[in-house]
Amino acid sequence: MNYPFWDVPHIGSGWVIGLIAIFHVMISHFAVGGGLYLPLTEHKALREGRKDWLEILRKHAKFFLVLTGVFGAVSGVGIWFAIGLTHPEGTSALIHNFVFGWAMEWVFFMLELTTAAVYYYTWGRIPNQLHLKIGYFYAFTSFFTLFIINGILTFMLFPGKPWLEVAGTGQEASRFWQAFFNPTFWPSLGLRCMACVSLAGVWALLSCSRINGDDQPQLKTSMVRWSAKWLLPSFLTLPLFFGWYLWEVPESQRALLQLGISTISSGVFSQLTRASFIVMSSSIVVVAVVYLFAWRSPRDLAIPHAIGVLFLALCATGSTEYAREMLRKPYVIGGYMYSNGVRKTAVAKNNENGYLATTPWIAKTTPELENMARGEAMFRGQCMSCHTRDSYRSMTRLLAGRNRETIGNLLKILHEYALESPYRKFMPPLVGTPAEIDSLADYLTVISQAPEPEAKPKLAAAPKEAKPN
């Protein structure tokens, strides 16, 4: 059934999605690293009886638990307000084929953020070993929460060969682990570990950089030296784990990213391609500002060094999980359902009974009216999943200027979707009757059409005065 569309003014409904969930992955992130940050922190302290370590700590503790039990938590429900607004065929698809996973990770998800409230309450109230054992408890939850996570996301991408073969078939649920630990599951979960390893060294030193240099150098020195070593691994093994990312991932989307490398020589970037840049130069200008502020130079470093790091290390971030969603075009579940919802299995259906075959709300009206609310239909349920009307990747302006022939034989192309087509690198196929076709083709080129300047009206000349004789 087609879904009446979530239109979300000038930015879409897919980037409200998009900046609630580089919004989570930020702090959920953190969370992970954080959470292991903190009981190895205080093992460090409690072993060189370092008591100054633990006053830190325990502040850093604090703002830890507001950030990612507020913020995160009320976040990443948002995502799930999100989805299901802007993509519930993609949403039932996830819920249907991973209700298992979801409850579990819901389970760790309620253990992560109890456990994180009882760590922080009862710093200093009950034994030291004791506390620690609830700080590397939280480890572990918030761990899994990530694995649970991972397993979804990078099934989103490639669910593998044995679950597409049951895809639509009702048996999905007999292939549940192998569409979970699917190829990409394992190079994306040593990916995003070393991400919150990183963002934990890079929170601390947010929170080390708050230290009086003058007034306690040993402790500052020594805190964010520490902190700043959480950024090695990552800086060590993220080349060899998205190596391994970019081995497993399919052929069609290692194809996509090619796209938009191979065309910089003109002078054509995509988006992909930028996002890529951005994480690139960012993971490198946050390693060589650690390293010549915080490591050589650890009693200097100042709070607006510190933010600038982690401006720089949320954009690697964003940028990242960015490159991820876009590396999954043209499809929201890699080989089984496009981005706009349609699934592959019923393109010949859609093509033959009719894309709004199950679209009730279509007005009956006059013909006129009624083709043009038809062409709506067909924009709102197969193009706004990646285009709004007249901001975001605006129809009007990528259509401005072509006729309704030029319209039309465009859709032709994107109907047809011949393996020769550069669109079906990142663009779905369109489906539907072609009558249905006609009626975009027609709203398409209403909507294109500049508006015809307004005549204005001309004004009556000033009379002459009489001159003097």
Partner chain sequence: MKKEYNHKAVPTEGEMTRGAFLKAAAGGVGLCYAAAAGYPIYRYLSSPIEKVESAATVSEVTVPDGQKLAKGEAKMFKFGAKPAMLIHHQDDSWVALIAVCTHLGCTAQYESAKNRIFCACHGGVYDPKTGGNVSGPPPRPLTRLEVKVTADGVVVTQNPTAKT
Second form
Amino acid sequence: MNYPFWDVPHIGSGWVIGLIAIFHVMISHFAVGGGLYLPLTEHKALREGRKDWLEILRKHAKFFLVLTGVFGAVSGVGIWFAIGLTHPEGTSALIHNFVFGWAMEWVFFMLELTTAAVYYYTWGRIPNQLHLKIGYFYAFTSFFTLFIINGILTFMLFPGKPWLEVAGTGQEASRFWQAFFNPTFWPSLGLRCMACVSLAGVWALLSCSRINGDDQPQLKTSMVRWSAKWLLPSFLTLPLFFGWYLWEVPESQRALLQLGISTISSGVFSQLTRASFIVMSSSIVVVAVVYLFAWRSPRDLAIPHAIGVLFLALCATGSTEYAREMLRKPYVIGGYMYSNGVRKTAVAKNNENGYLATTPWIAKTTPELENMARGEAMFRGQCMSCHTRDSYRSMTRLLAGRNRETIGNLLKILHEYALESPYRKFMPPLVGTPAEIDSLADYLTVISQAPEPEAKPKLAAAPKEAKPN
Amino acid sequence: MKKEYNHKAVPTEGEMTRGAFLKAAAGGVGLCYAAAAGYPIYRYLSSPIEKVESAATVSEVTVPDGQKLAKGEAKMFKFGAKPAMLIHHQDDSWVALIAVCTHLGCTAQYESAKNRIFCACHGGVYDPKTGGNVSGPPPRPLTRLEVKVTADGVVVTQNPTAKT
Amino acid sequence: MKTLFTSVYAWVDERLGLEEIQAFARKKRVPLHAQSFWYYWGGISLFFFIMQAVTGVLLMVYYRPGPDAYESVRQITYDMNFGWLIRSTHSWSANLMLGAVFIHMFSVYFMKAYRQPREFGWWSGLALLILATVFGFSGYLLPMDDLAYFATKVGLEVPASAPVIGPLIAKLVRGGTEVGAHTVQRFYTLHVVILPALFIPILMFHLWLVQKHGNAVPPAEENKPVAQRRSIPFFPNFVIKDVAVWLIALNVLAVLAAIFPWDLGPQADALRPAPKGIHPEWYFMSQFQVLKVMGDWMRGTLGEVVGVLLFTGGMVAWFLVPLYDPNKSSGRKARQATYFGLAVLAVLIITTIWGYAAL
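Now the other one: the form predicted together with its partner chain, given that the block above is the form predicted alone.
Full assembly next; the chain just shown is listed first.
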């Protein structure tokens, strides 16, 4: 049986990971930042003898526990399911290198979940000092889950030279720590910590917005302003960390940022620039809006305002995660594995023996495929981790107006992967024997024929017709 | 970061300077953000200047051993940042062109069998003698360069009248 | 630093009377109630208009009307740094502005803010809406790509169908018998000179009226005793929130412009058959669909004439509502005005959806 290369209609399998991941980031970063917010705020309330704060904080802790413990944990596991189905080769490579890292993360994660529950359920039942200690212990464990996953995520952007030297030799594990503390590890950790602290403030504002400002003006003003202050660190340090991060990103990847400045091209080449633009705009606006809504008029802060802020934070985190994914192109693991799952070192072997014969995800027992089926297998294996047939980065749209000859020429460019090819910056090489590539061209020619733009129902039915080919 | 907000033990005077420092820092960072917001507009307005400057940076390139190019063959080389091609025609004439397709900026190729310059991205076709856009989507001809064949190589220079 | 600022301020104040403006701003209050949310939509519309002016001026830097129009827009979209962004922002902001204006208009209508003494506010607002749609119509042609060309061609059928003077007007607007370089030149003049010259004074008048009469409160709020009504100072409280809402609007605009940059179709070619499903922008869809349906129901030009008359009649009634329902006491007329508003809203929404479904 062939491994199920996941065929998700419309959004493509990449966006399944993307949507889960953005949802997860909003919550998991809150789990880390909020983990610091709770004990720090409790500490402050105890020192200043503010009983009313503690009452609000307790409600916030409950909200925190439910949101992070249920939705955060479940969406985290969801990412595992999605990446395994979408990108088996990349997932496999990560597991082979970082199984020990994930084991550590799992320990911290279990501690984190347990402590969060203990923190909430012991509220008011144990001495204050002990309760605070539990809170700080939670903050510590949740920070380390971030610390470890950050190592793995930054590794995917660029593993660093030491690891790349031994990649593929079977000695990868010997450079575990070099790969873990790769060049972008620290600036990325800084960026993520700032995002955590900001999200702690943003989610806390949601809790604070429910305080009745007319009945308890003093309480509302003080808590809203305290929570709004949590956006200040990121406001001050974001340019710094962002500059440092870009400095550490390999030159070839940084050049991708420039691609979309002068053109929208056919849309795909400029996605990173456009996503970065949203990152900039949303990060600035979210701080300004918190300042205006929360800091300047704390008593009037209502739930719609807080939801508005949350929406801006979602724009900021979502576009950041998207930009981070795009920054890796044409690789899924920088300098090692292309985004279609082909290892850089295996390109020659694939070209010689054939992609379908080399890839481990297609059963070797299958009898010789006929032309179209071979083309589709090539498409599923090498195109579908980024493209869909007819919607997201649609083949129908991108290949519109081309015939078999021009599609063949385009595939030739992708296959030859010459230094000056404009596609080289973004797309992996197309591997396989000439016969396989011809099959792919035949297949693409068939699926890229735009359905006649007459009636709506026909348009909707087109993807189903395309499938059996 | 957390300590700044937490310790009330800091003396009042220190508090004052901290406030002033924060204000100054926030103002400075705010300026950075404002500059970032103005950056696209600056780049937009300066586009023609950048284009002129990048075109002016390179005006002459020598293609080493270009003179050994056989008739009916073409050779790719870099003219500044742009890919360019040198063609030695069957009638012994030499033509050099910037190989950036005027449609969407892909690199065009010389196809000697069909005696045409072809951009595979969207099927644009150019005349290999003049660089004129013959068919397909390209809106303008390719930019021509001046060619001088010497004993050590082919010297390609920017055509002073052509605009890039 | 502080003293310098105070002395400069005092110098300017002495000459321009800044204190008076400040005193006015301090005195002005904005009512606070369950429907306060709708007060922001006028400001949002204004914000998008300012964005239109800024990005419009930036586009004028490289845009060339006339035979070169398409090529210059192609350069803006594909060659100039961030040109695609400026252009996308302009297009998106235009659509968002019209959307915000519609929301503003209907919220004003249902809160009965057109009543005495605010009739001129209502009328000037409607004038602004009509000008805004003409802005949209004239701007749509300027890139001279396939879609713009055919949409304008189809759109000009509407004035052409008016009895007697229709064809004459259409020819005059077109600057010929066919849409071409002359039309672009004309539309450009309209878009960047004539319309702003009309729009800005009316907008100033509209804003001045809001300052003069203050915000209207909905009838439910008006029935409350004065002591129970709440309000917040215009400055700084309302302004702060207004600015925050503008920033959110700016971010929505940035997200849309970056994720869905406005595309440029192939160059307009009169000889090519029109692409299927050509249709005007969404804010003309309702009229477009009504004309189409009327044309199907009745023979010849009669259908079009009836359609145009129907719309004109509806607009006149919409325009005259302040005279029909002038003061807070009239219960029956107020109810009828509300029903009329709901009917108009329903017709607009249904015909628009119908129009898109029938493409």
